[in-house]
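Only one chain is shown below, in structure tokens, and it's the form predicted alone.
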Amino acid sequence: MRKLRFLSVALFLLVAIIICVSFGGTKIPFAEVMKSIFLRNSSWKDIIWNIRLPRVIMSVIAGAGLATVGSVFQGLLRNPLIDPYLLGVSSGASFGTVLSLFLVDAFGLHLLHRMSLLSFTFSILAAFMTLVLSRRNGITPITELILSGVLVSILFSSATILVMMVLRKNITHAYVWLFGTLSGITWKEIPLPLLSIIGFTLICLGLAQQLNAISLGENQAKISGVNVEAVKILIYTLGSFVTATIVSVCGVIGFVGLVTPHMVRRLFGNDHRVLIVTSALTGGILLCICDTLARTVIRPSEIPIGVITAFIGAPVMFVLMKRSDSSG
């Protein structure tokens, strides 16, 4: 039964990609999408391959990455309210992006803005600061980690607001990015997030047994011979790197990394050997659909994708919480 569900999710993802490619400013017939993707002889080939397909693929990659990191972080910290932005990555990335907009506006440094260099740099800096602040006598207590993440997030969020007060011309663009956007994605933005997510997923699958043990309690895991601190630092670091690569390209997209693991656990259980892969597939489906809605609901304008994920994710999370209470 579990294998059938897994195959169904994988097939659903493939179908979702093809369907979402057909939607946009102009609806492309499903048959033409199939011909363009698999035969590459459609008259719509340029639009599909150069505009729509990169965006849809990036949405799948971003959704898969956020959901995977969220599922692993929740298991590692044994906290259902944890998301991929635990270590302050989103606030650091937000500050970096707003700062880059300011540098563009004030000094004309377009290279920094185009490459999203500052966004990535400050997201990694925020994660590093959180880890350093949370360390106590060679260990990283869960409570200290969460509190440090909150403090770092407040610090960078305040700095972001300060810089935005100085901005004038680009403040609308900043707001759009802060709620996530996949507009203008090309193939060149895809390799780094894709490779980082593949590497993170493979490493987590290799550590699945240790993650299962830690999710039952750190003391129990230590008795079982798991080097808990080494696993935690490795996962925190790599997970933050994956999140940083996504945020620097797509902006801050909420709820995907929080809600998806809860949905997947209800269908597939808590075993990380299954949870990691199915979270990636489900997160890819969710964000792919959300991005399609974001670019089609009020076309030709676009809604920031974080708004769509919030409208979908919040009710889903509420339903899951109510069902959990009733079953408990």
Given for the second form:
Amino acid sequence: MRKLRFLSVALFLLVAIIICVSFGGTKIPFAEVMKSIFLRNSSWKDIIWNIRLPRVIMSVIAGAGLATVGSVFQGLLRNPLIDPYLLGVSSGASFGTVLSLFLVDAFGLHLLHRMSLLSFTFSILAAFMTLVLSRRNGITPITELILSGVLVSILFSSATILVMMVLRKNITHAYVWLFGTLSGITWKEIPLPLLSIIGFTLICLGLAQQLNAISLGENQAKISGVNVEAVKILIYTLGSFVTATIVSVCGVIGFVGLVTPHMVRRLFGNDHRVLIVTSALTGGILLCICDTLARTVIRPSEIPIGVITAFIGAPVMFVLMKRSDSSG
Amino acid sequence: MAEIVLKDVFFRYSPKNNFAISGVTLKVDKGDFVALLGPNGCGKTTLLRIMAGLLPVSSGLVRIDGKDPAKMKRKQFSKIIGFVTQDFAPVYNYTVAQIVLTGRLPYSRGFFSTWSKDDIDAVRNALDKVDGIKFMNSFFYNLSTGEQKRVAIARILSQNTPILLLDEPTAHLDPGHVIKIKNLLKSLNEEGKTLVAAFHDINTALELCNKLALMKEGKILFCGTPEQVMNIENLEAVYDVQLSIINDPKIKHPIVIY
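Moving on from the form predicted alone, kindly provide the form predicted together with the partner chain as a structure.
Below is the entire complex, every chain and molecule, led by the chain shown above.
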């Protein structure tokens, strides 16, 4: 039964990708999409291969990455309210992007903006600061980690607002990015997030039993022989790296990393061997659909994808909470 | 060789705090069943955590099976000593089998390893001992408190260690479950396992254990066989209340009335 559900999710993702490619500024007939993808002999081929597919693929990668990191972080910290931005990665990335917009505005440094280099650098810096600040006597206590993450986030958010005050011209662009956008994604931007999410997923699957033990309690895991500190540092570092590669390309997309693991836990249970893969698939589906809505609801304009994920994620989270209450 | 040796052990949670454990010396031999007794906050749980290698001592010597826990790899250490804590409360609802399987982690062969037949057999065995096969595939939070306690014990039993530490194994259980747990502990001790358990119920300790350690304010005040340490003066010195002891020829051990 569980295998069937698992296969259904994988198949659903495949179908979602193909259907979502046909939606956008212009509706492309489904038959043309199939011809373009599998036979490459349609007149829509260039639009599909150069614009739609990279964008849809990136939405799947970003959704999969955020959901996987979210599910693993929630297990590691035994806290269902944790999301991939725990270590301040999103605030760091936001500051990096706004700073790069400022540099474009003030000094014409376009290279920095296009490569999302500053965004990536500051998101990694924020995660590093959080980890260093939370360390105490050679360990990383959960409360200190969460508090340090909040403090670092506030610091970078304040710095972001400060730069935005100075940077009045490009403020709309900054706002769109701050709520996430997959507009203008090309194949070039895909390899780093893709490789990082594949690597992270494989490592987490390898450590799935240890993650199960840690989610019973850190002491329980230590009693059963798990090197808890090593697993925590490895997962925090790699998880934040994955998040940074996504956020620096797509902006801050909220809710996917928080809500998807809750949905998946209800469907497939809490065993990390299953949870990690199904979170990736479900997160991919969710963001793929959200991005399609973002680019079609008020076409030809686009809505920031974070707005769509929030509109869908908040009610879903509310329903899950209510159901959890009623089932005791 | 003694299984557990503590010599002049001191421990405090932070430099600002007083010592939670103050100059404790204790020797536990192979096959012993030692009870830690004393009022709330006397340091029983802290002492068990030190033995389990979860807390580093401020000073003193700790040897488990002749080795220093601080210098052993966690995985090796967890093949020697298992610890049933009192606070076993997973945030996420796992099945009983999934929980008990985590006790087999010391025997996993590393990255991507799957459970072997030995692991599955060990889980079944452990659940069988706690009479838990019937709820093997149930979710933890669908079980009663007594059943949950048995799952926590089964998890550590599947770890298959020669030494078992237990923190209040019979707390919050009804008489039926208390008797089941007591019988289980007796049979584990008879199998040759060394047990150290913290108890609130003095009579349970008297029924099960061959050695008692009476603790107060982080110190072991009296330690020895029940006959050596169980008297009114010692009990009143530890608990600061008046107690009485009666000897009933029908019952093998004295009974403390309070």
